[in-house]
Amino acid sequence: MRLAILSGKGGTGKTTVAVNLAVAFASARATVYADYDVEEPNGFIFLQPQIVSTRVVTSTYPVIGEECEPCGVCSAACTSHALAEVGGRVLVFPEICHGCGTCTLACPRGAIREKARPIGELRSGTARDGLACSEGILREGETLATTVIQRLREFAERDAGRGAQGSIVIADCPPGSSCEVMHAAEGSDLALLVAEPTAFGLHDLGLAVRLARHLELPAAIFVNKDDGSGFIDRYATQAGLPIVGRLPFDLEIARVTARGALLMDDRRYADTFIELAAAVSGLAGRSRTA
């Protein structure tokens, strides 16, 4: 079973929900937590796993050989505009190259070879109750977040044993509704949308709902910083989506998370995530059998 934890924008408490939900599941079943917010991963701050494996993520870029006689074919074939013919020679911009290899295939003289360069890394380890944890980290200045996300899906979910009977993957997705979010969320059994009851929060929740529907993912809403206004409840009713959990607007919650502590370790909030685990399991289970 795979759960994608989404939010229309950053700062809604998505990672707070994801890490505590992962801990709630891990006490009873094999669980994998994967942090796909590769530009700013922070789940490990709370989970504190013992790191046992690190892998470098690479991408390829073209290197132009001496036999090149600039003809414009490679630059015309490059959809990411990483090649340009200027002053009788071909310039290469590795930072924007997607490593697709099209230019190598298109070159009529076979003058292009591919070279690998590091763009990020993957880290994995084990936290409490055997919780398997993985995160991707995009190097500063790099743009190929989707490449790191794709490698993390293989690393976290294949190597950590998603296929084990009864196992569950908690995918802590990037905020927003970009291509990176789609790559992290696609193929999930349920999208859990974390929202806060503000005008901006409601607007961005709508984006997350549209993304989930575009990916044909069943969805449910978790209300963070709930002030009792019913702001999100009215939208959920109109959208036909269930609200499966809430955290109150409470300064003490901010104090706990600011210390890097887990709400699961506080008796005042632990039941919220235990009940949430039961609710999303039921919804995801129904979606798999539908």
Given for the second form:
Amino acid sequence: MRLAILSGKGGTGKTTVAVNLAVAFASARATVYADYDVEEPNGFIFLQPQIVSTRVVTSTYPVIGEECEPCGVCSAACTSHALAEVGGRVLVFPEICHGCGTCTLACPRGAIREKARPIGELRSGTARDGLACSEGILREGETLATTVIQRLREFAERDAGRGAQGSIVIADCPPGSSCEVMHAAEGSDLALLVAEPTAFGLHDLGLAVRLARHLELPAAIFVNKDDGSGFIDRYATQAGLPIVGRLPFDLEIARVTARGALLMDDRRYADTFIELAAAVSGLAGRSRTA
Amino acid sequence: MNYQLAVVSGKGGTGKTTVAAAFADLAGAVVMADCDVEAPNLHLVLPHETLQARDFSGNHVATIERDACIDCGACESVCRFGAVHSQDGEYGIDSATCEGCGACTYVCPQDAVTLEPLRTGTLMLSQAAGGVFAHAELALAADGSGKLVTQVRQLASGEARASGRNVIIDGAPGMGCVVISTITGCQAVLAVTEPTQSGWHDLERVLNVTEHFRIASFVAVNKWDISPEMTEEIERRCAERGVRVVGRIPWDPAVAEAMARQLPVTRVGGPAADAIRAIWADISAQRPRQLPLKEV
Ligand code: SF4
Ligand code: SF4
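Let's compare: the form predicted on its own is above, so bring in the form predicted in complex with the partner chain.
Every component of the complex follows; first up is the chain already shown.
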């Protein structure tokens, strides 16, 4: 069973929900937590896994050889605008190169060779109760978050033979609504949308719902920082989506998470996630058999 | 001559839009830009009227013309994104996976593959109280948000140049492509963070990026009273790396109230508004000395 934790807007408590839910599951079942928020991965701050393996993610970029007699073909072929012909020379901008290899194919003189460069890193390890944890980290100054996300998916889920029968994968997805989120969330059994009851929160929850529908994922809502305003509840009723859990608005919770501590370790909040685990299993199971 | 200031956050949800909208209110005549094109919020607190909206195509998608295709598979062999599939021996392209690079068009012996522009978002120019406001909305699950951000920046820059005004940007969260597009060519960046472990972790990464691009950076700690210890820690670590913390903003229910009333928090008042006002006074006062004013 694969659960995608989404939020539309960042800072709604997506990671808080993802890590605590992963810990709640791990005591009973084989569980994988994967942090796909590769620009700002935060899950490991809470889970503190023992790192056992790391892998560098690379992408390629062109190197223009001696044979080049600038003809403008490669820079015109590059839809990423990573090549420019300036003053009789071809300039390469590796950070925006997608590594597609089109320029190599296009060059009439065969002057282009490709070199690999590191764009990020994948790390994995084990936290308490055997919780398998993985994260992807995009290098500063690099832009290919999608590539890191795709490699992480292979590394954390496919290569490890995880996500198999009976096990749980918790995918902590990036915020926003771009193709990055899509690559992290597609193929899940359930999208758990974490929302906060503010005007911005409601607007961005709408975005997350649209994204879940676009990916044809059944969705459920978790209300964070619930102030009893019923803001999200009214929206959920209208949209026909179940609310599967909530955390109250409470400065104490903010303080616990600010320290990087798990709410599962606090008797006052642990039940919220144990109940959430039961609720989402039920929903995801139903969507699977349906 | 005009300058551009971007408000960013690293971690999302730290209050950068609240700060940017308040700056817009305090700056008076200014051009605003919302570069958070994936989850834009500035328009929710900046009363405005949309003057123009147009489709933006920031990407391409390949399609195979069935009649011309001889199912040789040349396209599949060069596609590095796994977008070409064959089903029952017939080749086709998955438009959601296609990156629009066009490699396939170079190898197809039949010229059966064509690259078409793909609509990836909507670009808008609106009129707000203090001046025009450039913003956009990325199409759902689209690629190329960085390019859309660049469009917003260009639209705002053009308006700024024409009117001789400055630009205040509500930036994107994270530290990747959209953030890089948000801050390139800016004279200063204000990073709004929260006093949490995650807040610091994300701030550090975004500061590495602003440093990489050599852009003057300031930091403000929002909801600092959630953890005075962590606030001090962040201030200490920023001092160590030579980044000035220009202010602490307290947690304040007026922020949510302003959001609900669709106004900048400075119009509602309260301790958060006061703190933001002081930060604005600080940043705008030292700007001419500290920042090289350059044409954008
Ligand atoms: S590999 Fe692709 S993205 Fe990179 S420079 Fe060549 S054509 Fe452009
Ligand atoms: S345009 Fe590029 S990504 Fe799309 S199918 Fe062709 S080779 Fe693959």
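Residue numbers count along the first chain shown, from 1. For clarity, every value in this text was computed on a predicted model and none was experimentally measured. The term rigid core refers to the maximal set of C-alpha atoms that superpose within 1.5 Å between the two forms.
- Once both forms are overlaid on the rigid core, the distance between the two CA positions of V73 between the two forms is 2 angstroms or more.
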